[in-house]
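The chain below stands alone and is given as structure tokens, in the form predicted on its own.
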Amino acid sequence: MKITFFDTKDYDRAAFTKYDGRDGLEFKFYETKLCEDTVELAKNSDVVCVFVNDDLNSAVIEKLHAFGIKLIALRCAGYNNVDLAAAYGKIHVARVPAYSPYAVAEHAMALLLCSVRRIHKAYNRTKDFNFSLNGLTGFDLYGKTVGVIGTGKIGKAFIDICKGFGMNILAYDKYPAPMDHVRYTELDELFRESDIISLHCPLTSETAHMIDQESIARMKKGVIIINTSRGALINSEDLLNGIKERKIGAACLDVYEEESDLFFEDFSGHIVNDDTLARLITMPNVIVTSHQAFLTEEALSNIAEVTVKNILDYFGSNVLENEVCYHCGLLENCKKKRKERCF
């Protein structure tokens, strides 16, 4: 079984490298991203192992499927960039769900106490053996309404961290979980009410730029908008235009909507192209940190196990536990329900 990786780090390697050669994988790993530029590299593969700036466009998909390509294993939770229409039918894709929760949920808290506590700030200025304390004063998280968007495990998560505070907790999900003191609401009365907003839901067209400039303008004066989860839930524009405008207090970013081209990358001796971020990057309020999250080594253990799983599920005729489709949670004679595969 011949897998060929898609935009690979030195992580990615150390993780995965224990499984090459064992229950008859064979690894091969690239650090450039899949593309249509980059598809030929899979040709005599039988998975494609990607991660979430990979593109695979129904272009990509109709290369693969024509190489043969029998598996595409994601190895992060997130499936919005492969275009599961056009797999469907030709190529299966299975996703790694929950890699670890508390990864995500803890760098959420550490970019708000981080914001919150100007300890960036601080950081800096030590560096020069200021220690002046003018201009770094906080606020108590104690007593704060915190809004979660998105209460699957991530949100889970980062809710018990907040009632670790003592935060008041607001809560909206299309598909609600009650839990003790959380309170479930509708959007606009969570925009309303919410000293803080934290995004921990999937992206779809339902929920893509939900932080817009009409949302925003129903938020309180002073928000902190905290995104672990995918940059298109925000409108980077109008991200950017509340900052300028004082309405947005904060906005702690582990990802960008147009992230695909600069993060996980080296670019300190460049000229950056994208003005929006490098405006927002210039903001003394904003904190932005290049999708690290899920960046421990908890995570990247089970990442690999559950991906090296996905594949051997799928060689083994076993039932593929975490396969997407484009119909799954469409259809009320869904074959997963049934705990068949999609297809």
Ligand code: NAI
Second form
Amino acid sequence: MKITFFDTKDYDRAAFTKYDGRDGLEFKFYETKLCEDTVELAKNSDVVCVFVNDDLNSAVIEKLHAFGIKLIALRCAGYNNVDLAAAYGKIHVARVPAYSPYAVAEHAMALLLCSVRRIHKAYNRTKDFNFSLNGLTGFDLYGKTVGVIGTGKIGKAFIDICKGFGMNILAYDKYPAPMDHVRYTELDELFRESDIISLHCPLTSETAHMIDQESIARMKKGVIIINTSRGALINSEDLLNGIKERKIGAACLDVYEEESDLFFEDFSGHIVNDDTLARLITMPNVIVTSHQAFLTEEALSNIAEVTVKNILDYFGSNVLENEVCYHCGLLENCKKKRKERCF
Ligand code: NAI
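Now show the form predicted together with this ligand, given that the preceding structure was the form predicted on its own.
Time for the whole complex; same chain goes first.
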């Protein structure tokens, strides 16, 4: 079984190498992302193993199918970068639904604490022996209201952390799952009442640009927005305008809608052409990390373990427990519910 990996870095290879050569698995690692220009590299493989910014559009999928690729093994939970409708009936798609919700939830809280206690500024100051406190005044999280959008695995882990800080919790989810000390509400109320808003829902046609000029207008002045989910949940131009107008108090961004050509690479010493991102980064109240929330040893090890299991399940003719298709969640008569493959 030949598996071609795209968009790999040292830390990915370190987690996967121990499985190479075992159980008939043969790995080939590429640093380049999978897209129409690079798809030829997948020739002669059985599986492509991809990450969040590989572009599996219908043209790429057609080529992969023509090469005889049988499985797209995502090393991540989100699958918005795969044209599932194009893949259906041709190539199976499996993902790693949860590798460490704690990693992402803890990163969201790390960004929030960094922002409200100005740690990013204090760190730079004390490095320069500047011990002044001017401009570092923060605020207590205790007693503040946090609005959590998406209360799945990561949203729940984040809520648990917020409970520990003594925060009031409002939540919105398309499929609410009631929890103690959490009040589900409509989005409008969540926008109006929250001091802090944290996004933990997937990127879909329904959720794309859910944070835009219109929703920002409904928010409290000084609101802090945290996005560790997917960049396109936020209209970045509208976010920037909200910051310029002093409506948004701070933004903590681990993801960015145009991240795919930038994140995971070193552009220091280069001129970055994305003016919106460049302007956001110059703001004193914006913290950007480059899709790093998942990056813990525990998560990397779980990603490798589940990805390999998905591949072995596929070739072992087992049920593909972590398969996704464009019918998922939509069909009454879902094959996966009957413990069958999607097609
Ligand atoms: P999950 O599937 O456990 O939870 C997602 C929740 O969103 C579910 O409760 C679902 O009902 C809800 N939802 C679906 N459609 C919605 C809508 N229209 N409005 C509101 N809620 C909606 O997923 P999990 O593991 O909690 O991950 C959440 C997201 O986090 C992923 O979709 C992915 O985009 C992102 N993520 C980011 C990582 C990073 O490193 N920054 C790493 C892993 C995931």
